Structures are given as structure tokens and as C-alpha cells.
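Consider the single chain below, provided in C-alpha cells and representing the form predicted alone.
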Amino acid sequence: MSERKPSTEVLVVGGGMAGLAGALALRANGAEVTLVERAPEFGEVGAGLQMAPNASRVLKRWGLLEKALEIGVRPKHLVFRDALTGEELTRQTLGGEFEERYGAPYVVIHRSDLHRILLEACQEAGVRLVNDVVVEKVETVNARALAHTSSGDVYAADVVIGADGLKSTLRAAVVQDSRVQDRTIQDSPVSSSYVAYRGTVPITAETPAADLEDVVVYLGPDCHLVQYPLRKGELLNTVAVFKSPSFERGEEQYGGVDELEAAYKDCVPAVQLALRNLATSIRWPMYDRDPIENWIDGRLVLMGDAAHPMLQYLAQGACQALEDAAVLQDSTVGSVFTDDGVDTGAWDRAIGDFNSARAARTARVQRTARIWGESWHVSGVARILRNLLFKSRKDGDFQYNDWLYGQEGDGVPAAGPLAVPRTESLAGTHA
């Protein structure tokens, strides 16, 4: 054993959104958390975020949205356009009655920023939070959690929270653990075929004047393009997508940007223009996982990426790890959780409830960014129809909007009555 207090009631394997959201969850609640991330130090990658109203009242109910808002935007509109025309296809108003009926704002923040406000949420929480642990597998013995690291050293816990990523090491034994009962499962991280550059440069005078208010997408045949203003308006994030070939070849970076440059070249000035905001140097391919039902082992649980990595085109990814994390609040409050310490018998139901209230829900959601990415990136007559059917729909027509953002769930209350249609989400962007 280390000196690193390796008896714990609650540990959670990985500092990203999802770990550290479960960690300040769970620590609200009362319990003894700490958390280990296998990088020397917490941080997080990438550029821009949004924050749809699901994510946003998890925010709201732990007294950090104000903090979100201070250094992010909410954005007015949500506009999608045609990438070959520039034709607008629909929009919808983000504020006023949108945000009445979802009870919080949509916010697009920096993901370092989100990533800070949390972390500075859980030292405040009092997460003991630990560097430099790599976590190799869990086993359940006795109704406790061991978890044996790379190094050696062994940490106890009653229960483990598994949010490693999209390439989680703990999930395995959760997926073999299923396969006891259903053989089919194959599981693995699956190709898009589509990559992701992306770019924040500061806005300035020269800056064009269009859209710095909304979350603009332009959709092309085999890719789009997704610009918002990030940090009070002080820069503009722009993302590009696209099918790549030599993803397609297995290759994850690539040597070049003629192929960015020739997916988009029959696209408007606009859309052009802006590839020039992106950083070129690294690309990020697209994967995701087929849904699983179960994420439990023994006492290791997993949330975030590791439970339901999805695709980009609802921006729900960190939207559903604060979800995950406002329902496993909920499951465990008043159970585990009591008046006299911690029933470590009801951890195996507040789990259970865990798993069945979000599995379902993350899997629409997986399931539905798949197809959503389907319908940008169609050409020649299917274009045209999705284009027929986005104008159709008129600013305010939430029936496609109140599956997503409502309580529907996820746990959080919401304003406003809800109905669910059977077609799914024309709402949400790549972040």
C-alpha cells in the first residue's frame, strides 16, 4: 500500500468531466471521495463547449452555472445552414420561452473552462484528488472494491466509479461481465470515418460581424462547419467535420490538409473563410461504442464516455456525464447515504438504480447522433429533402427539442409540459 489514503468510501478512476462530476456528486451527498487521473496534471483539451439546458440545470442545482456564465455565452440563436447555398434551412431562439420551458439557459463555454470550474468545485468539496495513478482493473471481494494500479498500489473503496473515456480500461470487465448472459456483444471503439479539426482565434475588428451572437452550422455533403463566439464574445471557436480517406485507412492523423481543403471546396465564401481559424496540426478522429445495457461490476460502476461514448452531433457528451452524475446524486441520496454514516448494503441498489434509470437514455441518445450525423452529410436528392424538412420547421416548434432538453430522464426538473415525438432531435450541434 502507498501513503496515499487508499481507503476510501467512494474512488473514481479519471479526471475528465464525467469523473469529476461524479466525484462532486457523490461528495455532496456526504461520502469520503477521491479521485485519480493517470496524467501528472488536471486539465482538459479541445475548445468549445455547449451546454444544452439538460446540462446547464445540473449546473444550476450545484451552484456553479453562474460561475459557467461569467466566462462563457448564451448564445441567441441556434441557426443551420446549407453549406453549398448558405440558404438558411432553420433556426431556433435560445432564449426567452426556450429557456422558460427547459428552466436554464444554453451556454457554450470553453471545455478548459467547464473542466476548471468542476475541479475547482471538488477541492472546495473536499475530493482528494491524486496524479500519476493508472488504474489497471477492479474486483469486488467482500462487498468492497479493489482497485489495483500499475504501480502497485491497491485502493479500497466501497464502490468505484469507472470514467475513464472513450478507451476506458475498466470497461472490459463490465462487457465481459455481459457477455456471460448474451455472447453477441463485440466491443470496441468504432469508426466514424469522420474527423474533426478545430480553432479558436480572438475576434477583432476585422472579425465578420455575422452570426458572433448565434451557433451557426453550416451542413455540406460529407461534412459541416460549426462557428460560436466562446469567452464573452472575446473569440471565435470554429469547428470543421469531415469524411476522411485516410481515416477511413486507419490512419488517425494525417500529413496534410489537402483533404480538409477539398472537402469543403465547393462550399459557400463563408465557409471557406473560416478554415482558416483552425489549428491544423492535430486532428481529432470521431469514434464512438455500441450502446451496452449494463455497466456494473461487482462494485465498480462505470459513467461518462466509459458507460455511453457517442458521437459529436447532439454535442451531448458532457452534457450526458453531468446528467449521469446529477442521477447518481439522486440514487444515492437518503439510501446510501444516512443519518448514521454510510449503509454500505444499499450500494448495490443505488448502482442498480443508477444503471437502469440512464442506460436506456444514453442509448437513445448514442443512437440518435449517429443518424443526426447521417442526415448533415447527405448530398444530391436526400439533400434536398432534408432540406425541405428543416424549413419546414418553424422557430419555437419544440416537439423535436423536448425528448432531449426536458426532464425526461435525466433526473433534473425542468418547466413546461413535455411531449416526446417518435422523430427524433432536430436540435444540437458538434461541439
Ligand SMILES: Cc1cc2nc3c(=O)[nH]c(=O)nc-3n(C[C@H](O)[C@H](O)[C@H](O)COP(=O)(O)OP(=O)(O)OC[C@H]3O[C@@H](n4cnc5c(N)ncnc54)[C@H](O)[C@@H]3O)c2cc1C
Given for the second form:
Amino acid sequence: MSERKPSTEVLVVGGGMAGLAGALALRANGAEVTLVERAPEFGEVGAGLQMAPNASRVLKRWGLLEKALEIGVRPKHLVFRDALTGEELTRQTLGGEFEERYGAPYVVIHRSDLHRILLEACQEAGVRLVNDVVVEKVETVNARALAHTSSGDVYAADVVIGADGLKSTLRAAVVQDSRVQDRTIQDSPVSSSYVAYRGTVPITAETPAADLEDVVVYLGPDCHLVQYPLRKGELLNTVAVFKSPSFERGEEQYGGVDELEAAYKDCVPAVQLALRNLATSIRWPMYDRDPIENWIDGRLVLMGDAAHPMLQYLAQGACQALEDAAVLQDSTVGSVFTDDGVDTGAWDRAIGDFNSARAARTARVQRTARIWGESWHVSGVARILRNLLFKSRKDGDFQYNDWLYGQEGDGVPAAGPLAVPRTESLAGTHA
Ligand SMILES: Cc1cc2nc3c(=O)[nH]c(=O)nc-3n(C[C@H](O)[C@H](O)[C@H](O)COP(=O)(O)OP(=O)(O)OC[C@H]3O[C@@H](n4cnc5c(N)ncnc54)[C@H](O)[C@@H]3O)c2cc1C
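Starting from the form predicted alone, produce the coordinates for the form predicted together with the ligand.
Once more the chain from above appears, this time first in line as the rest of the complex follows.
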């Protein structure tokens, strides 16, 4: 045990889903948690979010699942269709056996609702929440993390959780990987050349009735479209994602509305009509980064998109952030937070355990998301083969889901055919 006065001060940088979840997890263990956010107010931009059972299990652990279900929707099925013909390719029933197998429901929820639920839980738990703070750098001095802000203030804590998102400032400190230095991998956001537009509209008597209780994904050459209900079925969420020709030409402002319409011109009327639901004022270029193994620099540790930003094809970015928080909670309880006070060396072991437990798993999700997305956007012979494969799958065949939604110890295998093998180098390129 250290002779230093026991302390459990934690600073979380970033008030997105990851930061709020991390703050809540450590506060639940008894830490004094301060969360700083650069924006003047807490909130989320965007539309819907799919929460698979690996994430809804975490909400259940924290007693927040009921709140999510009060405002969200439990979709009946996950349905894949060919965007050129409308033909159904495969479906997964999401209640019953699926829910029993994974121990929690599949939920779709408005981002702002999930964010509010986490924010309120932090407030109720006593997390100190501070806006208008931009953290520029974290250094570790004598087992204390010092976070320097743009206004010249310094926050001192036992540990800093860097949850500052895809364009993380704090990530640079942890990326001392030799493969970055010798440029085998480049640690900057990687553009997928795809752009998303999103929107929510009220569901009315005029809304086409097909698939209204489901998550439906239309797969097209170089494009796809996702739709699902939100807010107890009152709103319809639509996301259109397409490959931008102007990105390929090297233009900086790529993926304009003209390209959106052109991308879907060969798709079935249901898809073309759905484009009307999109808010075209904001375009979302889709980025991820190559996986990194180390998330720690001294007493700074990353989580969420700062640690493992991924393409959205598996709908797992926020889900993985919730998994991070649960593992962080488990890594610190009984070690950092013990009945006898705090062992200061325990922080280093706890964040080390957290990093080890999470890096391989999230790298696998990041890399599988890239491959999964590529299979969605194929054309020609590849499309015919993809469709045959999808159609050969039966509803209730869990072999593609277990590795992602399953949990250790419940008999569900940790790997599956879709998962990129654990042994593959984390620094690999796009599949
Ligand atoms: C089109 C699309 C669809 C998606 N669909 C899904 C889905 O269905 N399911 C799912 O699980 N995931 C989905 N995702 C991914 C998910 O949205 C993200 O993974 C998740 O929101 C990341 O949360 P985060 O808290 O790590 O990062 P962010 O939400 O980016 O939060 C980072 C926070 O840190 C703050 N910040 C940044 N820098 C600083 C600083 N220096 N100092 C202080 N504060 C700072 C920012 O203001 C921000 O509030 C989707 C993503 C996209 C783009």
C-alpha cells in the first residue's frame, strides 16, 4: 500500500455516451468523479441508435433499462433486403429465443433520449458535471494525472478517462506504438469514402406500413438505407449511407445532396421515397481508425470512440462504449475501491486490466465492421453470391451474432464466422 492519502478522484474528459457511462461506472464504485465537456451544454446530435443486447445488458446492470424501454422501441425483427429488388434476404427475430440467449432485449432509441438517461443518472449519482472546458493535454506526475485546459486551469485526479471521441486530442499521448512511428499504420481518422444523411419523421397514416416494427436494412451497390421506429413507434428513423464519387476525385467537401439522389437512382421505390425523410442540412462523412493495442499513458486511459472508433455497420460504437464502462467498473471494484481504502498502485493495475480486457475485443469489432460494410455494398457477381449466402441463413441461426452479443460464461461461443480472428494483427489494413 502507498503511504499517500487514499484518494479516488477521477476526471472524465468528454460528455458523450462513453464519458457519461464511464463516469457512472466509476461513481457507482464510490469514486469522486468530475466530468468536463467542451460544449456549453450536454446533448447529442443525430437521430436513432440501435442498442444490441451486449449494451442493453449494461443498462440493465445499472437499473436503467426500464427507462430506455419506456421511451425506446423493441423492434420485432432485423430484416435485410436487396435495395435493387426489395427482396427479403434474411431476418432475425429479436424477441423470444434471441432475448433469452443474450439476456437482454434489442432496443432502438433516440440518441438524445439515451444521452439524457445517462446524464440524469450521473446527476443523481453525484457526478460533478462541468461544461465549457477543453482539455488539451494530460501529464502524470507522482501518480497523479494533471489535465491542462485551454483556459490555463489544471485539474488533478488519480486517473483521467479520455472519452473525447473520434477526433480525440488525448489519443496522441497514448499512441506511441512503433507501427505508428514507422508508419505501418497511420493513427488518424480513416475516411471510408461513404457519407450518411439521417432524419426522423412522424409515423402517420400515409407512412408505408411495410417493416414499420422492424429494423430494416436495404443493401445496394455502393449504398444502403436503414429504417426503424423510435419513441414508442411515433417516429420513423432513416439513415442513408452511400459512396461519394467526389471523395474519390479528391474533393474536400464531398457527398453533397446531388450525390445522395444519384446514389439511389436504381433502388426500389420504397428506398427512393424514404430519402424524403432525411434532414439534408447535415452530412456525416464516415470515419474510423485502425485499432491500437495501448490505450494508456501514465494515468490517462482512453475509452469509447477515442480508443476504438469504428464504422457504423455493426451498430456497435456506443454499445462498445457501454461495454467499456462495465469492464472499467469491474476492473476497479475490489482493487482500487476496497474496504481497506485505496491502494494507489491499484489504479495502474486496474486500468492495465481494463485495457487488456478490451483492446482485442474492440479491435475485432472495428475490423469486422469494415468487412461487414463491404459485403453490404457489393455489385455484380459478388452481389448475387452475397444474396445467396444471406438467403441460405435461417432465422434463429445465431452463429453470426454470438461473438458480438454473447457474454462470457453463458455458454455462448465467443467467436463466430463473421468475426475477424483474434490472432490477426491489429494493424491490418481494410479487408
Ligand atoms: C451514422 C451513424 C450511426 C451510428 N449508429 C450507431 C448505432 O446504431 N449503435 C451504436 O452503438 N453506435 C452507433 N454509432 C456510433 C456511436 O454514435 C458512437 O460510437 C458514439 O456516439 C461515440 O461516443 P463517444 O462518447 O465515444 O464519442 P462522442 O459522442 O464523439 O463524444 C465525445 C465528447 O467529447 C467532447 N470533447 C471532445 N474533445 C474534448 C476536449 N478536448 N475536452 C473536453 N471535451 C471534449 C465532445 O464535445 C463530445 O461531447 C453510429 C455512428 C454514426 C456516425
